[in-house]
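Encoded as structure tokens, the following chain is the form predicted on its own, with no partner shown.
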Amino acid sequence: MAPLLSLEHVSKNFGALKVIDDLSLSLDAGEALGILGPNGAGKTTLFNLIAGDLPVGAGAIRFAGEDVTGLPAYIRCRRGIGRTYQIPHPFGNMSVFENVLAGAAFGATRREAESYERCIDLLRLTNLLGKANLPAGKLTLLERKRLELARALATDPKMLLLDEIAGGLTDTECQLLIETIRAVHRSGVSIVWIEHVVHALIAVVGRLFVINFGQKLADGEPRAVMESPQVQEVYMGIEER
């Protein structure tokens, strides 16, 4: 069976700076994959290429058996690629419910009544149902991250790209978020997760892919990858002796 997502020798330059360098990557349907790398490794650029927020410089991106390399972001979203952003930017003057409804209305192809039911389900999943009528601008950081997740899920993704969604949370808040993401994964959504909070990542994903200077450094079972001398030196600054 073909992978759900495949990147084939993808590169991206910003002027003379090569941010993604001949990178190949695949994700099977139902898989949860973690992306690690030091700051500046190209992780968010990688997400922007997959989601269609940036054009690739070279190579191809295939999703669900289709070449999506030249498709704009909104079409990729409707094909099943959902994403969150590192810094949540909800529509602050709209209610929490209206924010999620916007994702359902423009990212999915549901009828209006179905959209309402789906949004209620997602607010319940993300523990935001009690905040449904509150302006999104009044939410706490954890609640904004939950709203970011709910809004992405409202687009009915086959694959969800999570960009440092645990960043800035307390340990208790992080654990609550982990349980929500586990529930999302159990529902059948494939996950690709960039995260610096490694214990949160390992609690969910079955595989880690590490990049450095836009190139693959390691790929495999999470604990084995984290014990790799190369990964420890590049990611954690621990030199091999």
Given for the second form:
Amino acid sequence: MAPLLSLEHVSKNFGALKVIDDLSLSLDAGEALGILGPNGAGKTTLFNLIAGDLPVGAGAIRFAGEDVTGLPAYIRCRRGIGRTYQIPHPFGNMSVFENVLAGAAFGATRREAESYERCIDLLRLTNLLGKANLPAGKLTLLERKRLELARALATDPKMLLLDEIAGGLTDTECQLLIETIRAVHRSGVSIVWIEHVVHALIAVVGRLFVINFGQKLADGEPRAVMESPQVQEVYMGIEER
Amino acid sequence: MSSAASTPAFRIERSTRTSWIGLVLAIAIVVLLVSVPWWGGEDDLRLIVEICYTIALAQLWNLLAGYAGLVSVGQQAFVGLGGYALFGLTILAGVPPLPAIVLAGVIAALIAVPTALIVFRLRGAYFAIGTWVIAEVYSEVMGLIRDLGAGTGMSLPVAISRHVGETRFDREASLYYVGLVIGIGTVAVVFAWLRSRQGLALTAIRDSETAAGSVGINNDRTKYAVYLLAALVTGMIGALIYLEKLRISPDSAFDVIDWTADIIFIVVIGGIGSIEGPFLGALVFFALRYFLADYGAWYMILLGAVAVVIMLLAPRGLWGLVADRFDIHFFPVRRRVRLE
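How about the form predicted in complex with its partner chain, since we already have the form predicted on its own?
Let us now look at the entire complex, which starts with that chain.
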């Protein structure tokens, strides 16, 4: 079976700086993939390329059997690529409920009234139902991150790109988040998760992909990847919680 | 996800208590306005028409700048094109004036299609300057049309204005109702637009263009639709204005102060990004003009000073102050969740 997502020799430069350098990557439907790498390795840029927020410099991106390289972000979203932002981008003057509704009404192209129930369910899942009528701009950082998740899920993604949503959580909160993402994964959504909180990542994903200087450093079973000499070297000094 | 527990019972509310009060108030005002020709004079009618189209222009500019992020300084292009379309249609093509108002709007919208292709390539300040430049280009082009008076402009033949009404008062009364329909219609369309799915997309774009794209909103098409709507109605307003003035020239029809700068003033002091704001701004604008009309240049200086002070003290305008303090919304576009 063809993979759900494949990047073929993708490169991206910012001026003279090579941020993504001839990177290839593939993801099967139903997989959960973790992405690790030091700061500045190009992880968020990789998401921007996959989601269509940035055009690739070279190479091709295929999703669900279609070449999406030239498609704008909103069409990729409708094809099933959902994403959260590392730095949350809430619609600050809209209510929390309307934020999620926007995802359901446009990403999933449902009629507005048919989306209401789904939005309520997602707000409950992300524990934001009590704040449904609050302007999203009034949420705390952690609540904004949960809103990112709810809004991305509202678009009915086939694949969910999660960009560092576990940072700053207490152990209990982190455990809840892990349960939530597992439930999303069980429901059939493929996951690609960038995260520095390695133990949370390993609790969910079945495969790890490590990038450094925009190139693949390792790819495989999480424990084997973490113990490989190259990864150990790059991660020297970065503690594993 | 199919969670085990079922969805809690809920209701989505689209109205507020103040919005019902607002509705009653609005109906009362409309009834009052409809009756004006029976008891008011020509001056009253003219002033109310001016207030109507000013509020309509302000609502449209607010939709463009306050929601779609399209800070246009060139809306006078469509006032001018609408006015000239009316003169052209009635004088050269023999169309009766009232249908010509609607057609003038359509023509303005048609011209907006290629205009958008050019100005939409520009962002931020460049968009503002680009729209202004294009308005100047249209002004120059109209100044070349000899059949429409070229650079010096022309008057509407008496025979054509007779179509609107036999006596002077009949004409004023007819145009009064046209102005009323355009004013109330614009507010109604803007309100309906913002309450709809389109409005959801538009407010999302206003808050974050990046995130709007990532949830499947087609930013360009949403903005494009607003731009064309604004051109359509602005064109009709231009036609109405010059049917009432009976005389058109490129300098007045494409005047950036009258048709855009004053409107920006109204929206900014009233409160950008709300329907209530332009009403409040128009109130302040007409009040200042009424009390300061005799002071010439001081009027413009004071207008500018008021704008600067309000921008510094209340960046979201006068309505922003009111809405923050009392949480009232006469035009509710929100969706409130009520759990039962």
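Fair warning: this is a prediction, and the values are worked out from it, not measured in the lab. Residue numbers count along the first chain shown, from 1. If you superpose the two forms and keep the largest set of C-alpha atoms that fall within 1.5 Å, you have the rigid core.
Remark: with the core as the superposition reference, the CA shift of L101 between the two forms stays below 2 Å. Shown in the overlay between the two forms, fitted on the rigid core, is a CA shift at K131 of 2 Å or greater.
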